[in-house]
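Next up: a single chain in structure tokens, the form predicted alone.
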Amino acid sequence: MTDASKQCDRDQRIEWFVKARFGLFVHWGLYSLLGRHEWVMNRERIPVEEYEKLADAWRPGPFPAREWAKLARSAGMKYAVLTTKHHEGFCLWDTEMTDYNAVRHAPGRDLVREFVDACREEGLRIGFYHSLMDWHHPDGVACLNDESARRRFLDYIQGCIRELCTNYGKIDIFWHDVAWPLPDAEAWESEKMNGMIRELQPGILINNRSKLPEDFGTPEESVRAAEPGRAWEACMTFNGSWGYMPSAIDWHSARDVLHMLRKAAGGRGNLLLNIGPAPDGSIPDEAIERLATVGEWLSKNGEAVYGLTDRIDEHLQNVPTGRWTLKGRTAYFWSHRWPGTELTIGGLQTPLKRASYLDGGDEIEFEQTDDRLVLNGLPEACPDELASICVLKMEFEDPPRQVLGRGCVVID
């Protein structure tokens, strides 16, 4: 297959993903019982034999994935990704590769199956996270300097991946994480591994964490665009911890989440927002409350987020009163600092045909000169009561272009 045909194939496979824009990340495992971050085994140097005892103490509630999937759908999310095996090495599915799994220990059931079924019930696309690094496997470190250990470890990892791509029907995303300790894609046999995934799951998307670029990049804890023409997905914690951590109090507000979404859409990327359920699978109230607001806001303003957007850095510049998303000749101005009865935007070089409120569609009067656009007759206070972010829809004669002096640019 030529490079051009590979790109065409990727463009077709990834179209749903770049239109979906917003997904749910779920970190859930034995670390949830300790409630001190998902790296607790490593950071507290808990011995394997001590940590293993958690597997016989974990008793999730009945089918919590239904709650996750319903919350995701109501929040405006279009897909969900579950940690099938995190760095701790405990497998949440019915694997034949190890007894260290949710079926053969206290949960007594296939938690991945429950997740898949719940996502399908709610119409969500399905993603599997799977850590390449494994603190539990005896060859997880030895594989670096011992070829026989490397072979055993890769056979194990590839066997786990084969099961995940075989036993659950159609899967939409395979999300690798932490290709440690092996140094490169050749040592990981990443090309062979990802080829197997695609053979078993035609049309699947694969992220960039097996030391190959694959379909999309994954900036972490930072919403930033990848290089032009490359799909990307910012994975973000809700409160600074991926796993359940009840002491974490720095929750992002609904407004914060919408700012992340705007920045992702403005860079033609996605936002994968994480929740860390409690050991029983329940979702912290803070996440439920904020996502309810996000979902209600998106039900009114989702046009500015979903679908094929353009990168604003190629057309528009952010200003103190707001930020942009863009689709062709239609720009969406997210006013997060309401200006009062008049909004002035400088530097727009393209004639404006129509301005309106995205929520409701009422037209807005405007005057445009060579270098200034003035929207008149606005309410004194921001009309959006959910997050104080009002989106103004602007339809131009051509794709808009804005030119401002460097001193006027607001860095996002």
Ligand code: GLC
Second form
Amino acid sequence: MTDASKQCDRDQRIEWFVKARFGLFVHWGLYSLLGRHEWVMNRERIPVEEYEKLADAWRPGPFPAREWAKLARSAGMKYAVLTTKHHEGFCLWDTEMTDYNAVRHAPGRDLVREFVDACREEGLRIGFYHSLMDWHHPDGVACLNDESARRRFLDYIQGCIRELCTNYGKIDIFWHDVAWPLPDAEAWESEKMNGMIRELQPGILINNRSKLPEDFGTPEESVRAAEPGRAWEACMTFNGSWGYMPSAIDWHSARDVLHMLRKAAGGRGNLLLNIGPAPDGSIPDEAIERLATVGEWLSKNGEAVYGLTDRIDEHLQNVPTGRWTLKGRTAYFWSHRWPGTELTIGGLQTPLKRASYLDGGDEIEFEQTDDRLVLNGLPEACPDELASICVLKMEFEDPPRQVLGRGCVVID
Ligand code: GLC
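Right, the form predicted alone is done; let's see the coordinates for the form predicted in complex with alpha-D-glucopyranose.
Let us now look at the entire complex, which starts with that chain.
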């Protein structure tokens, strides 16, 4: 394949993903039992033999994935990604590669199968997270300096991935994580590994964490656009920890999540928002409450979020009363600081044809002079009661352009 046809093939494969915009990340594993972050084994230097005992103590409740998938769908998410194996090395699926798995230990079930079934029931696309770094496998560290250990470890990793891509039907995303300790794609055999994934799962999307760029970038804990032309997905914790951690109480508000979504849509990227279920699989109430609000808001304002958006950075600028998302000639002004009965936006160079509230569709009167647009007859208080973010839909004659001179730039 030439580079151009590769790009064309990728553009087609990735279209659903870019339009979907919003996904659920689920971090669940033995670390959930300890409730002290998914890195607890490493950070507390827990010996393998001691940590392994968790595998015989873990008794998840019945089919929690159903609750996750329902929550994701009602929150307006279109796909979900599960940690099939995190750095701790415990495999949540029925694998022949190791006994250290959910079927042969206390859970006694294939937790990946349940996740896949639940996603399908709710119409969500399916992603598998899989950590290359492995603190449990005897060759997971030795592979760096011992060639036969490296061979064994790669065979193990590739065997795991082969099962995940063979036994669960169609998988939409393969989400590698932490390519440590080997130095580069060659040492990881990433081309061969990802080639196998694509052969087993034509159409799958692969992230950029196997030391190859593949289909999309993965900024972490920060929603920022990758270089133009490259797809990206920001992964974000809800409360500062990926794994279940009851002491992590600084939850993002529903409003914060909507800001993340706006930044993602405004940069043509995605948001993968995480939950860390408790050991029984239940989702913390804080996440449930906030996601319910996000879902309700999206049911009214989703048009400003989903679908093929354009990057705003070449078109529009932030102003103190709001921010933008954009689709061709239609711009969506997300007013998060309501101005009162009149909203003035400076610097718009393109004639406006129509303005309306995205929620409800009522038209808004406006006047546009040289470079000032004034919308009037607005209510005193922000009409959005869910998150105080009201989206005003503005249909322009051409793709809009806004130029604000020096000294007027508002940093987001
Ligand atoms: C980092 C962390 C890991 C987490 C991942 C999510 O790589 O090591 O714990 O799963 O980010 O992106």
